[in-house]
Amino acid sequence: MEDVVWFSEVGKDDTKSVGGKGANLGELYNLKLPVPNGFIVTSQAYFSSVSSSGTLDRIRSILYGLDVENPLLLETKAKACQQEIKKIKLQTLLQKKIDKFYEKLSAPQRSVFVAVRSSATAEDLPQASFAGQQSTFLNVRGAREVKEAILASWASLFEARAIFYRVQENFDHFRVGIAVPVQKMVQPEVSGVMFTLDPVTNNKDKITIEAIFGLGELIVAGSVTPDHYEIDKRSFKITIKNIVSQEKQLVKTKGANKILAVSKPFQRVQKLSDDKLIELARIGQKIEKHYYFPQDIEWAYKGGKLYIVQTRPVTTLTQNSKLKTQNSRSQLPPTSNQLLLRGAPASPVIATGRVSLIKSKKELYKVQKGDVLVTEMTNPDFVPAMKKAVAIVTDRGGRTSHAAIVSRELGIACVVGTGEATKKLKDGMIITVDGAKGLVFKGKPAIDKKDLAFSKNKNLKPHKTATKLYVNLAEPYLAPQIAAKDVDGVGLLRAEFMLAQIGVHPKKFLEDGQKNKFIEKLSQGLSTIVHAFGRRPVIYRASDLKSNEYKGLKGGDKFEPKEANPMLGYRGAFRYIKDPDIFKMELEAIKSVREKHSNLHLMIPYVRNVSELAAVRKLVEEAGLFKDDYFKFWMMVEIPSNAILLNQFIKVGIDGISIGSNDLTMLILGTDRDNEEVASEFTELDEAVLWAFKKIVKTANAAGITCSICGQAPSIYPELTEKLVSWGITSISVNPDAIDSTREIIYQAEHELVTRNQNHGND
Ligand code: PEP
Ligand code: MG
């Protein structure tokens, strides 16, 4: 892709080279819907140029070493980051390139208004992931500005918060890109958020419309409550309307933006028509069809023209989609006697803890885990401290302000648009929050069960769903929380991972007399993790290091071979059998860890051919595991070989296979999985790999083990998840960000299929 291109000429397939947030705009744009037209500069420009002008090199000596839990050592390394990028001169070439397209948008006048938007890109992570952590430039002007514009975007990839998000993700910052959106500004009379949902209870059947006078910002700031509307899909009649008093607001002037009053008789008035908000609804379910997921929009009216925005899938899609909460204020239930504040639902959990009253960012430290965050209003800088917290209580805000959003993405209770939240509760005090209802308790109240729409400890599942699911887990200081989630154990836990956090070669622990030494630290992850999942399965697959991953662990270069291509070389089960140490140890660990917690597995990955197996299987009976009946026995498939002989590798003993589709795809297409030049051919979704796929689901289905798949695929394509489900695929296993969604596609596609099963039997 070019290094700047226009709106038109992209859509949502382009999301790698700019952004979610550019992919979402060029198909919108393309749809022929308001959007205001613009440009965006892609990942490959930003990637070029911090790394021709040796700037990646700089940050990544910031950056080494760097413990994140530090925050005044993060904030001072984040900053020398941004420095280091804004002092980046561009190439002239880029340079004159985004000239012309800022010339052409601004045809026939000189310089106009735009807004300088930036969205993380990553291969083959979700968008979603980034939302809201870079930052957004508005009312920019002028050629110069908007190159300094573009440039403090690209830095704001290294914001201490987003650094900190993904070492805790565990993603790579440099595979980490950002494509900056340049959009002709509207400055609107009125602007909000639209959901194609009920974002707060996920019921589909309505949409629900936020809006403010002035420029939406507000809104996500929560720093203005905002009328609230919901619109009945079906009739299009308007159901609820929340109209809140609005004193202040964001406008622009002379190029800068203010907060100025709202006249005094404009305050209560009702901030979009009943025409408009119609008008508005239907063309939310027009973006909804178009992208079969509900969308989160940002539109704007002017001069009583619409515009949309932004749009981008819902990312908190939870489980509880048949929760009917109270909608409004007020249809609350009558006042309790301990009930202390009301305010809007924004996060559909009950949760009780100690109150944590936060007055700025420097005062986040004080909160504890467990504690409730009480504040005026969040920002992504809480983002860390928000994690600790069972619930967040806020003075402003409505049910899209950034407390809400993320809370819904914790799944912790959330109550917005309190008033006074920060006046009425005091440090210390134990609270009750129910994030369904709106309301928060002195004390634990005795609340009615029956009043408790939601509660994390009953732990709701309204969608059961035959086909398992299963989460891909790396780190285990990570398992309690995702643990706490809707899934059914883990598929895929990778030894790289915990290996690599042991940073010591596990040879150079043999060398040095220390086995036991080695052995126990791998068990203390272990542990950690079957425990957090107390009896559902947590599938350990053994270690998959490749040689030159292994060297980079202390005293690897002594112990592994080079190799010009080790992603074909030295690695899997033909390790074990070669030079069986490794694997040996941690064969022990499973069996210890398994005295205490029966529910841990083992996996075997990149096996080339039957005899491997066979001998793979004999080192693990050696170890005695198999004197347990209770423990499973699983083989990747992730080698074409493996699709092929399927029935020949399960006649040598195995309880389950899991699809490796990461390397399945690249040796079926024969792409490298990680080379960017051949990255546009690498799609697990080409015909050839889908009818491997199939086949190997349909062959353990008749051979009666159990199949599960565990590459990234289905954590990216619902529609590949609709098929393993329509296929018979005993469980799936996703990323944790793809959790609920995936519950959610699974269950409506078995949905589909017992319906299209009645009606042909009623043929
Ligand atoms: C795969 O190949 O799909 C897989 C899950 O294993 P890894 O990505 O670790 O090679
Ligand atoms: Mg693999």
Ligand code: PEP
Given for the second form:
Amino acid sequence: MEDVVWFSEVGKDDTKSVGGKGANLGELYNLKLPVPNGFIVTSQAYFSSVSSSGTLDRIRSILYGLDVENPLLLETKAKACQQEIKKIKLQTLLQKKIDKFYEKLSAPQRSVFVAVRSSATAEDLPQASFAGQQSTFLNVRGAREVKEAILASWASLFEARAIFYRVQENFDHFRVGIAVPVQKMVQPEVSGVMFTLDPVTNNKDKITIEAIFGLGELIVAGSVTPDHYEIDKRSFKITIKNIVSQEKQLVKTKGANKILAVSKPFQRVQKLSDDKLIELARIGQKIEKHYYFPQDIEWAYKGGKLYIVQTRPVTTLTQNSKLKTQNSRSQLPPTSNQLLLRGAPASPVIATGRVSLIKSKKELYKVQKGDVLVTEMTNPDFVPAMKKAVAIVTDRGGRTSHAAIVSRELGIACVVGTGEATKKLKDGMIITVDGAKGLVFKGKPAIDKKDLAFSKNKNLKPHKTATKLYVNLAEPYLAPQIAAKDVDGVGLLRAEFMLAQIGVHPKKFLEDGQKNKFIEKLSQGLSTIVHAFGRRPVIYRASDLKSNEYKGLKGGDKFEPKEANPMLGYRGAFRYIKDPDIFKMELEAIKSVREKHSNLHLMIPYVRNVSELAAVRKLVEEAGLFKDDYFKFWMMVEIPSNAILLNQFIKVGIDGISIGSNDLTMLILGTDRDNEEVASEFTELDEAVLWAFKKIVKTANAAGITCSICGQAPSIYPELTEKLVSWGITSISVNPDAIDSTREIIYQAEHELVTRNQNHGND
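Can I get the form predicted alone as well, since the one above is the form predicted in complex with this ligand?
Partners and other molecules have been left off, which leaves just the chain.
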């Protein structure tokens, strides 16, 4: 790739050259979304410049033997590294290229204002956020200022906070490059952040938007508390609207960015109109659908038009699976008469600790392990201290502020925007922070009478149930934490996430003669999960990516057909039969893993008819998996034909079934759950759907095979779980955040069923 490229020349597969931020800007620009145009100085330019100038060697010697836990030494070394980079004299050819691109971007004007952003090649990844680690410079104007901002962006790769974070995350300082997007500046009337889910609870049915007047830097910094809006992703109705008074804003004035007062009549005005909120939410949903992953999006509004200036994957999505829930019986919330503060819930953990009141960065040394860090607002320099804390409480900021995002990533409690935490809370106080409800209490948690009764009656021990409780899982590195929970195994191990992490279309491996490399990568992911669960069963659902999803993998455009409706198209069992090469590689990976872990089993998705199941079973047989008597062969029941002809499918030879409630409900009701126009009609509690569920469970029972359910429905509707138990379902597989509540529901349903049968017998 060239040293300098236009947004139009790059896409999401170019992170090595343009970093996460640059790759996403190019991807969105090429999707014709409202992204201001710009160019990118690639990471090759950075590596070439620091190497040819000798800067890299000097930085290496500066950082040699550095103890990042020593904050004063870290800060000194970081500044020395930055000074070395800022002294670099750009090569003449590179300087001329940058000047030419800037001139063309400015046309027909002479010198436009631009935003100069840092885009590290290891940032904005699903597994690493690097939140706020590198610098952004707004309202830069003129060739000389652009050059200085580029050098300053490079230098920010060695901010103390960035050095510390890379050491913590085991990233090599000298293998991480940095690209610099230079983007036409939008002077926003309003700006903000949008998450295509609820960033606190991970509820994917919501879109969350936060907005302020002026430039959006004050949201991330937590300097102001923004308006908070929540929009239902199916109906696109605004469900929550919290308008906050804004007293100051960051705006460009006379070429400089200044904080100015918001005039009193406008302080409590809704920042973005309802119709623009809905328009913005629809853009967010479009971006999420393109990436197949929830997104954290920065946006701006000016002159009646919305602009997207950045997007990244939501990096705290998997972290929140580790968080303690507000219903945790081991850490109960305090009683209401101890309430000290209310704020915005920012990280769903409850924690108790000693207050460490921090008024400036210089006081961060005061924070000890187990403290509650209380401050006006945090910034990336606070991260080392935040890692010691059990909770964060701030005066300002919203759920998308730096404090909120990093707390969720660290898995600690957080309440933001309390308004008066630094005034009401004193050093040394013992407080309890309920990050799920946005409440701060005095003292340690107090157990009320009801909870005490619960403790005495049930002794806080996990319930044993006849109905197995399984978990739905996708990410291998979450397996150890989830396996430690009260679950009986994995009822749905999705292949899709592992394929997305591999990032390359499986057929590309075949084309390049690297079949074994694909098998090895998939085997590694599978091994991590099955090892964590010991002898408990892990049901692997074979790959069910649709053609539009496979296209998102490197090389996918070459191998995938164009389909008008991929959801009903080339997927599942039919794909394995028509083009079995990928499926055979999956079978090889399963066979390899089962040599050490006999708890791994296979489930076939989207089987349209009985002959398809027979053909797939033959492929599995040819792979030699049936030679092991302990191997289990399951089928997903997610098409009406599966329910209607279930006895015939069972006769082909299957050990178990799992109801895919999402697709089955959609196909029974003829309702696209992803289409906002009709999604309100989608419900697993519809009479026809319940009839199918009951028939499936009863048929499986009569045939003596295992019957499970792995769609979202049991996680959402407790009443459905109760019905499934009463019909005799063998197991229920739910999302990780629903494990505890579902175990309780199963226990109660079984208890009531036994009681009812006993009473019936007595009658």
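Residue numbers count along the first chain shown, from 1. Everything numeric here is computed off the predicted structure, so don't read it as measured data. In this text, the rigid core denotes the largest set of C-alpha atoms whose superposition between the two forms falls within 1.5 Å.
Verify the C-alpha shift of residue 701 between the two forms: is it 2 Å or more after superposing the core? Shift at residue 701: 2 Å or more after core fit.
Once everything's superposed on the core, is residue 629 shifted 2 Å or more at the Cα between the two forms? Yes; that C-alpha moves by at least 2 Å between the two forms.
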